[in-house]
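Take a look at this one chain, the form predicted on its own, written out in C-alpha cells.
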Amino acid sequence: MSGDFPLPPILQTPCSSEPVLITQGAEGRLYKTTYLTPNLPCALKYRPPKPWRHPTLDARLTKHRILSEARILSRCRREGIRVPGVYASDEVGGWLMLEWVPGAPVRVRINEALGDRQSGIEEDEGLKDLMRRIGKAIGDMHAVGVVHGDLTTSNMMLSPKPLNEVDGEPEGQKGCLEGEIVIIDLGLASGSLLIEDRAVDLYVLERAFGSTHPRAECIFDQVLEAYNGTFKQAPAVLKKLEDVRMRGRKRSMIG
C-alpha cells in the first residue's frame, strides 16, 4: 500500500512492483519500490509541492535540495564513503531514486542489544565495537569534506554483510550488531571543510544519542575515540567540540 497520499508521477506509471510508503516527514515521503527490474529494490525520496509556498519559490527550493543531495551522495560514493547509491533523479519532479539499503537503523539495533539492562553496558564489547564503527564512518565522511547536518542513530543503517563475510553464518546468528554502517538521509548535508561545522555535526549526534539511548551514553566516548584517528584534522574538531558543548550549555541555561 502506498498510503493515502498522492503518488509522485514517476510512481503512477506501470512499474515493476507496487510502491510502499515507508515514512512520511515534513519535507517528503520515502517509498520502497523497484528499479528497472522486479529484482532490484530501491528507495524513492519524493518532495511533494508545498501549497503554503509560492509555486516559483517552492520549485526553486525543491530543485536545489534534490540536486544538492544527489551531488553529495555521488561525491561520497566516489570517495568510497558508504551511502546509498543514486540510480536516477528528477529535480523538477522532486524525486531521487536511491539504492535500497537492507538491514535496520542503528537506533533499532542498539535498543535491541540494550534490552532491559541497567548495568554491564560499559563492558559490552559488541556495543563498543559498533560505536567505534560509527565514529570511523563519520570521520571518513568528514575527511572528504562532507557534513551530514542531522546525524542521529536513525540516519544510519546497519546493513548485514553477505553470507560469506560472516563465516557462513546466517544473519542473526552472530548478533544483531554485525554489519556495515551506511549513512543515510543526507538531505541536509553540505560540503564543508570547516572545523566548526564538523564539530557541530558531532554535537548534534551526541545530543541525539543521549536523548535516544540514555543508558548507553557511557560508551559514546568510543565514537569520539575512533573518530579521532580517522583524519588529520580530527583532533582539532574534537577540541572545537568542547567549545560547541559549552555554547550549547549556555543556551540551555538562558532558555
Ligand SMILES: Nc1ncnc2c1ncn2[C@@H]1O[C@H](COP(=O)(O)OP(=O)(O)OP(=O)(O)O)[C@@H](O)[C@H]1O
Given for the second form:
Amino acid sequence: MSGDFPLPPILQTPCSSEPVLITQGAEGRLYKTTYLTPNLPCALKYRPPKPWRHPTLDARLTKHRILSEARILSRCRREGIRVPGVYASDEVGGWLMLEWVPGAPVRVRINEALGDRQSGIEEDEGLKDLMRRIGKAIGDMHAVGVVHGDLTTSNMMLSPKPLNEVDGEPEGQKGCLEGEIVIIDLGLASGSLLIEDRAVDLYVLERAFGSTHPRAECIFDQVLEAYNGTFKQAPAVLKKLEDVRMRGRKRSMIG
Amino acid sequence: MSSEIEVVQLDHIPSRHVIHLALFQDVGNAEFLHKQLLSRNADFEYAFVDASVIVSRLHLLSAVFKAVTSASNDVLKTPNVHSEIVANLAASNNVRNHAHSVIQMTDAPQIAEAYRRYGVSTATKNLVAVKVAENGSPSTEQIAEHLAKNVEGTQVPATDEKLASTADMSKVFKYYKLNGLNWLDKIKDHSAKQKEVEMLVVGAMALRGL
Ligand SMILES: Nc1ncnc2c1ncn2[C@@H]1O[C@H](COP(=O)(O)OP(=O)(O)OP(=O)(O)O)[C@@H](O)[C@H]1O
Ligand SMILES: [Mg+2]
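Switch from the form predicted on its own to the form predicted together with the named molecule and print that structure.
Every component of the complex follows; first up is the chain already shown.
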C-alpha cells in the first residue's frame, strides 16, 4: 500500500521492494524504502509540490526546507548527536533519503506504556527513566548549538539499540521503554546558542506533551531535571523557561 | 586472465543505466591510465577512483547513485557521468560553515581538486573502476575485456573487506574533515566506528553542491 496519490518520481524507479507509506503530514510524506541495496532500509522524506502556491515560490520554499534539514542533520551528526544520517537529497525533486531509525516514535511507546492506567504513573520508573533520556537528548542537542523548532513526542524515536549496531532490524517491542532517543524531523531546526531559543524549544515540548499525554504530565519534570545536568547554560535556560511560560499564559488569557 | 566484471544493481536507478564495478590491486600502469583521462581519450570513459580514499561500497556507490541520478535528470555539473562520480566523492565544503555562507562546488578549480584527490593519479596503487553503460552500450563483455586488457593489476572482488583494507584512513579523515571529532575518537568498537565514519562521509557527500 502506498497511499492514494502517485508516488514521487524517485520512487517510481526500479526498487527491490515496494515503498511503504509511513506517514502523511500537512507538509509532506514519509516512506520506508531502501537505499542502494535491498538490505539497507531508508526513510524517504518527500515534500510534494503545493498546487495552491505560486510554482516559483513553492519550488524555492521546498528547496529551502530540504537544504536546511539536510544541513542541520549532517551538522548534528558530526557533533555526535543521535539523529538520522543523510544518504542523499534532491532539492529539486523535493526529497531527502535518511538513515532508517528502527523502533517507534516516543509518542507511541509512551501511550502503549500508559495503557488505560489512571494512577501509579508518577511512580513508574520505566517511564520516568524515558523522560530523563529525553531531557538528556535535548540538552545534548542544545549544547552543540542546535534548536529543534518542533519538539514533540512524534519527532523523537525510541530506538531499541544504538544506531550504529543496527542493520535495519529489529523494530523493538510494544510498550518497551528501553532504548536510545533519536531526535528526528529537523525541518524547522536552526543553529542557535540563545538561551531564549532553547527555552522556547522546551516550552513547545512541554505544551505538546501536555496535550498528547495529559496523564503523564505529572512526570514531565523529569525531562527538565535531566536537561538541567547536560550543559553549562542549562540552568539559565530553565530559568528563562519560567518567563516563557508566563508570556504564554498571558497570551492565552488575552487571545 | 578471465574477463569478468561485477554488475551492480542499485535501487532507484532507471533501468537503462547499468553499473559496472571492478577493483584492481597493485596497478602497474597508473600513469598510462591517468594520461588517458587527461587527454580525454574517448575509449577511457571510466570513473577511475584511487581506492585509498574509499572506505566501503556504500561510500563509493553513493557517489555513483548521485551521478546516475543527476545524469538521468540532466543536471550533471561535470562533462559526463564518470567525471561526475569522481567529483561527487568530494565532501561538501560547507559543513562547518553556517547555513547561509554556502560555497557552491560548481566552479572548475574545486572540481579539478576532486579529480586530484579522488581520481587515479600516477601514484595510484589500488584502483576502483566504474563504468556506467546506457541502454546496453557498451556491453558488459566489452567493458570487462577492455579493462582487463588496459589495466595492469590483479582484479579482485570489490568487497567491503577489500575496500577497508585498501583505504588510507588518514587521508579519508583529512579529506572529509573528521579530525578532532572527540566523540568519534572515543568509540572503542572498531566496526561501530567504521560505520560512523561511513555515515559521516556519505553525509558530507550528500551535502555537496547543495
Ligand atoms: N529516519 C526515520 N526512520 C524511521 N522513521 C522515521 C524517520 N523519519 C521519520 N520517521 C517516521 O515518520 C514520521 C514523520 O516524519 P517527520 O516527523 O520527519 O515528518 P513530518 O512531521 O511530516 O515533517 P514536517 O513536520 O517537517 O512536515 C515520524 O513521526 C516517524 O514515525
Ligand atoms: Mg514530524
